[in-house]
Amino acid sequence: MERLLNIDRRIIFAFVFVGVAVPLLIDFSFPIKPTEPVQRVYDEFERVASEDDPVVLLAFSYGASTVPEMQPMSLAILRHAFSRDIKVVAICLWPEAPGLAQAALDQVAGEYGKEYGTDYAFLGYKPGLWAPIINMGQDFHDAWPRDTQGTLVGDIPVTANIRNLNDFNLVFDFAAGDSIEFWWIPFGVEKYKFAFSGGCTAVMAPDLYPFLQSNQLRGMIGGLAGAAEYEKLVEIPGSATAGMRAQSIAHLIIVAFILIGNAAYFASRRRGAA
């Protein structure tokens, strides 16, 4: 019992390392059941796909520190959109986001053979937090006059007929901060009444449930688990599914050590009392 109570922490670290490394190297899966908020996002994109000449606006509002959670989510959403021939217009409201957004767009557009300008466009970053949202609601071309290549937005086929936020079939924000509840909903959804959904880090998700209940947010993907659920819905396993394997095994190892430690503690107390 003394050995269990005083186990070398390096042994625990070694178990956790193996628990993370092995699931990333070996292909297996745990059952993944999509939750209602994630299912609602999927249903929104399916609704959009059934409409004529659908176009969605994707706002990238995250940086390098949240890539493990947010980038798999971005890839899953882009794969769903491109697989259903939904056109995509991408913007960035965080200064760190352009490189991450460009990488995701290039990767998935290459997978589906999508053509820049006809099937998607990338307009880059604009500062101002909620100010660009208000501007887009009034005049989209005034808010984003050119794309990242310097082409006039009016000359790009996918954005030529977009005049304001209501011309998008859906707006989706990938949020690592408070852009959903403090930027998009008060200055966008409430003012211009467009369809809006979002994805966020796991720690942010509980704060957004009231907006789901009020339908100001028509679905939410929360963290790596939510991204894995979305990969399940679109039937394209990716890095989120692999990451959840490692995360789940690591959690089981930690729980096992907690149980072993508590069992050893109570057993030692009984022995001392005897």
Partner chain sequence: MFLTRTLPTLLAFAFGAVAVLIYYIPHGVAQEIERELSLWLRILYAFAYFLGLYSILNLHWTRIQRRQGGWAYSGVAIASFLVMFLFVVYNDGAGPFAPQASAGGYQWMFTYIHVACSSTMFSMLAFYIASAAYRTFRARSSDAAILLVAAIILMVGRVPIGHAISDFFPEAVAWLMEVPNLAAKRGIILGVSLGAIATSLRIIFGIERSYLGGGDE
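With the form predicted on its own done, generate the form predicted together with the partner chain in the same format.
All you get below is the one chain by itself.
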């Protein structure tokens, strides 16, 4: 029993690796059922699509370290927006985000034949954590004077008439850190009262439930599982859906390890007491 408790950690590593790799190589699937917070995001975009000349602000607040979790989410949201003819203005609040946002925009705009300038615009990154949010709340053109190619936002059709955050039908933040909770909600939503939803890494998701209930956050996509649910809703399976096989099996392996660890612990404790 002691040997089981002191197993070489590399054996656990090997199980985790196999638990992820093998399900990726074998083709099978589990049914994916969207949860309520994800459904609420979908409904928000559908609401926006039904409004006149809809335009959303997508804020990319994640970096390279969370690409496998966040990029599938960005692609799913962009696909939903473009498929429903919603115009997109993209900004970045994280210095590593521009390359990732550009890649996502190029890919999905290409898929739907969307034109830069009239259907979407990409304005790049501004430093200052939450400071750009206050700046945008007061004057959007002051916060983002030009796009990444140096064109004045006043000369880009999709941004020309945007005065502040209230001119967007929806603001959506892709967050790897605490940008939803500690940037957008206190420094944006609280004062300017715009419609706001977000997607975040699974690490951040539990912290956001109080804001879902208070409706300061209208919907939330949490982690790769949330992204897979969104792919299900927009009916375009992507890498998040494919990843759910591996995610499910790996979770079961870790749960099994926890149960075995506890069984061994209690058995050795009972033996010690005897």
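Definition used throughout: the rigid core is the maximal C-alpha set that superposes within 1.5 Å between two forms. Residue numbers count along the first chain shown, from 1. Everything numeric in this text was worked out from a predicted model, so none of it was measured.
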Upon rigid core superposition, what is the positional shift of the Cα of Val20 between these two forms, expressed in Å to one decimal?
3.1
After superposing on the rigid core, the Cα of Asn262 moves between these two forms by an amount in angstrom of 8.4
